[in-house]
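The chain below stands alone, shown as structure tokens; this is the form predicted on its own.
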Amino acid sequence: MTGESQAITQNYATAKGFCITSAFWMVVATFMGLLGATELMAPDLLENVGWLVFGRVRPIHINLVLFGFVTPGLLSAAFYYVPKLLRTDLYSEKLGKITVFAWNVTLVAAVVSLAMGKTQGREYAELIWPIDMMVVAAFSLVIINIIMTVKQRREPILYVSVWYVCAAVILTAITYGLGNIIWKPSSGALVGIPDAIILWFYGHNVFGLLLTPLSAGVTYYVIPKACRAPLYSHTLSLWGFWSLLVVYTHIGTHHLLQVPVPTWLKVIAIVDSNAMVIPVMAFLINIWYTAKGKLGEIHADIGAKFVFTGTIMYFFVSIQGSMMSLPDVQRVTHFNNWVVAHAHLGVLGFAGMIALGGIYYILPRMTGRPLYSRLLAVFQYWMILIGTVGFTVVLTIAGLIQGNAWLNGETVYRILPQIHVYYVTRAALGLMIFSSAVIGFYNIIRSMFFSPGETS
């Protein structure tokens, strides 16, 4: 029996487990986002409900989007295509099931602890020390399964998607431990400026060394398969891979340009932020040239449609990110809704779209049945696309109003009436995104367990 035929006999339990995890937590995460947006529109709505005040809802929303929705969605696709590309079975489906269980226990603990107000008070690194250790342990289980699968491979050549997955899980386990100061359980933090530097080294790399490489891995697998065409350039894919690792790791300090950190560190962050054009365009040129003349095939496959749209979002969010690192631009854009727009465009528009695309692409291939409803998947696609673009436009306008007013010496509270209408619009768009998550969860569950028929 060949390695490929062996891989086909898998039950894909790990991939399916992460798929359900992603779909479920997307519902919870987007509900928390909607709740937070509603509280910004109506600040007194839940003022007497301590575990639902904005200061607790926001970190729950962020951590669930990162580790509940997007990362498991991307890992779901990875646990499907890595054995395929290596022409072998996953090292251990049993270990994979344990990983999925541990991952979900960690997410529940994160939600409960943050709702209780137990936090380290550091942006993107709010989780308390015991949960930090659970996160590192869960990533370690993923690393063991992926690396051992690579070790037992029958395919001698490592396709670039495998490179990206291995780098993402290994580097994230390391940077998570560093950024969350896990060697200091009592505080989970250093003191003063060094803590800010380490925090933003982690805060930016959780996107650049986790979501970005996992998203690139899914894209490099799905787009050539959907187009039935070879990758435009394997060499360009490796150029993009290594330049991403070299350039992205140094840009976190561009969040601290208005802080007394060493000037040389700021200069490196600004230069590398703009040098991100190298890995970004290497990736996008490779994908877009692979898809050249094949857009009909991409449109016909809803998974590939999600993924390809994610690459377009990546282009815009990367250009925006490089601009925001420039001191003259940052004077207007920092600490306001411009940054929130940027974050939604990157995490939901880029990585979130690709995560959903990966799920919709592998679902029929794991189950041997078509999607329960392509119509619902297309409807979800348009709801997320409209919601993401709407978020970006509305929050960018609100951010520019805030930034320019503050630059002219206006106080924070006097600007709130001017941006209230944008907060109302944001909440309406949030309702759209939450509704799309509910639709997606229903469609995925029906596709996995109840969809009739067979794929052709």
Second form
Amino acid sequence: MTGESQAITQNYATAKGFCITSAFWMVVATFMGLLGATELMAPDLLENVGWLVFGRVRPIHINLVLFGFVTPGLLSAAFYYVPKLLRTDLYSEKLGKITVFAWNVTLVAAVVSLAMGKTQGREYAELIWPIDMMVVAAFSLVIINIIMTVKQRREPILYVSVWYVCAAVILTAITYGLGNIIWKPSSGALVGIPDAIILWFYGHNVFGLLLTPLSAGVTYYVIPKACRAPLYSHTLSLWGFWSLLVVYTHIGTHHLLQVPVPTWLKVIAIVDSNAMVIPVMAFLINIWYTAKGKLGEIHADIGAKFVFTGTIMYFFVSIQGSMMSLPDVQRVTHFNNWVVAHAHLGVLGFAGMIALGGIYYILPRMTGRPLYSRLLAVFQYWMILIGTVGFTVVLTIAGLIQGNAWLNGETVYRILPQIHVYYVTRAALGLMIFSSAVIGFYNIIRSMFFSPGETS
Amino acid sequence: MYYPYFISYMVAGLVISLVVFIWALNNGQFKDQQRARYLPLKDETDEDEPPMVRAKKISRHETYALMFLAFAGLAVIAAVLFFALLKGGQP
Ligand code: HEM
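Previous: the form predicted on its own; requested now: the form predicted in complex with the partner chain:
The complete assembly is shown below, putting the previous chain first.
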């Protein structure tokens, strides 16, 4: 192994495959979200269409956002930069293409089964057993490709992004199998409280050990590249990485603070949720210092601009998350739209933004041509930014109204008229985000296949 | 054991992390941190960078249109909130 720069001969088939996967499923996922938002606004709208009732639309939406849009987007960038950082080729582009195919078949199966009402009824773990196995299989293929690439590396040092990608794929494979209780195919669940506990270990780890590390990996690659500056501190980045592993892996119980789970477990979850400030700030300080004085460069690259904005969202969502795990705060915020605001700030504002940023950063470098239209990408950026901030504002207000009323003994349905107006605004913002997904899909397909070589 | 499943889950995570950490320590992954800072910058081969086609500047009209759209969206949100507060949330 040598640290020297070596010419590598990638054709990026896997990265491109995941890129298209992400762009396509973003359209479907945001459409399902928009449909759900419309149903919340007008509950009778599709009441006789069984496969489109809210109870089916919602799991389709969240599964597609997580496994159709964000994860493939982040993986696309990972399949691009991991071999580069290791000065080698991807272990097998053929295996990568098979993975992309398997991944898409799994997503189609997920949508069809959920629309048919086949669900295990556990949040974020709705998929039935055969599809769980397909997910595990697709993940295993990703692991093999990444680990074998690491093994054949020519660069001895693993850059922090590589650490994050490895941790994300390995830990998620374990988390997924355990959280979905795949050894009990008929129910996919344990009984009673232990089931809730293990479900939320899994549920939070989807964000903490899949989306967060993959997003961090992309950020640590794109920001220094776009700024043409070395990372502020690699040691600090490794501190952030290892502390994330220590504290993020067992905070899932902060979703169950209102539930009779053992107190010691709640204490661990609360303490570590607040200790999250350590990995979060280690990451953000490192990135922001790397970008210090170089905002012009970031602004000039639309990919980096998405990514950098994602880091700002990460700051807000994490500080908010730490506060939400305090029991006194959660007495108000739990179960209502406040949490939905947090979820969108995290998954769309942070991980989704970074996924799109990764795609827009690598796309011209994979094709050797500029983006089909920078203008469309900038337009999408603004639509998503306004959409996410708007979501956060209206859903937080709606959540506070609900939480406050419930605390004062008001029943759930009597508050609905009060929050109706926020549901309308939310659906409007959802329309914006869906439109931006369509624009993004068009731009990405044009850039990949039909870009004549000039910019917008 | 009280809750065997999640305890085994936590232990599995811990063991894997520890094994990898010890490997990293012995493998010298925490040395040479100065060079590591430059790793993303070193992968640049010329053909990787997209050709420097001069980007046509977004024309002033397009920028205005974009800003108009952005502000229109924000104004709608502000108007809805204003309406909601004014009417006490009643439709
Ligand atoms: C320091 C970091 C974070 C902490 C401490 C934290 C904390 C929390 C807490 C306490 C809840 C439960 C709220 C309740 O049910 O009352 C929650 C929910 C949620 N969080 Fe976070 N969060 C953090 C970061 C993130 C990030 C980065 C993402 C996305 C990538 C995210 C996505 C979500 C989602 C989707 C939910 C909703 C789960 C549900 O459906 O109930 N969080 N978070």
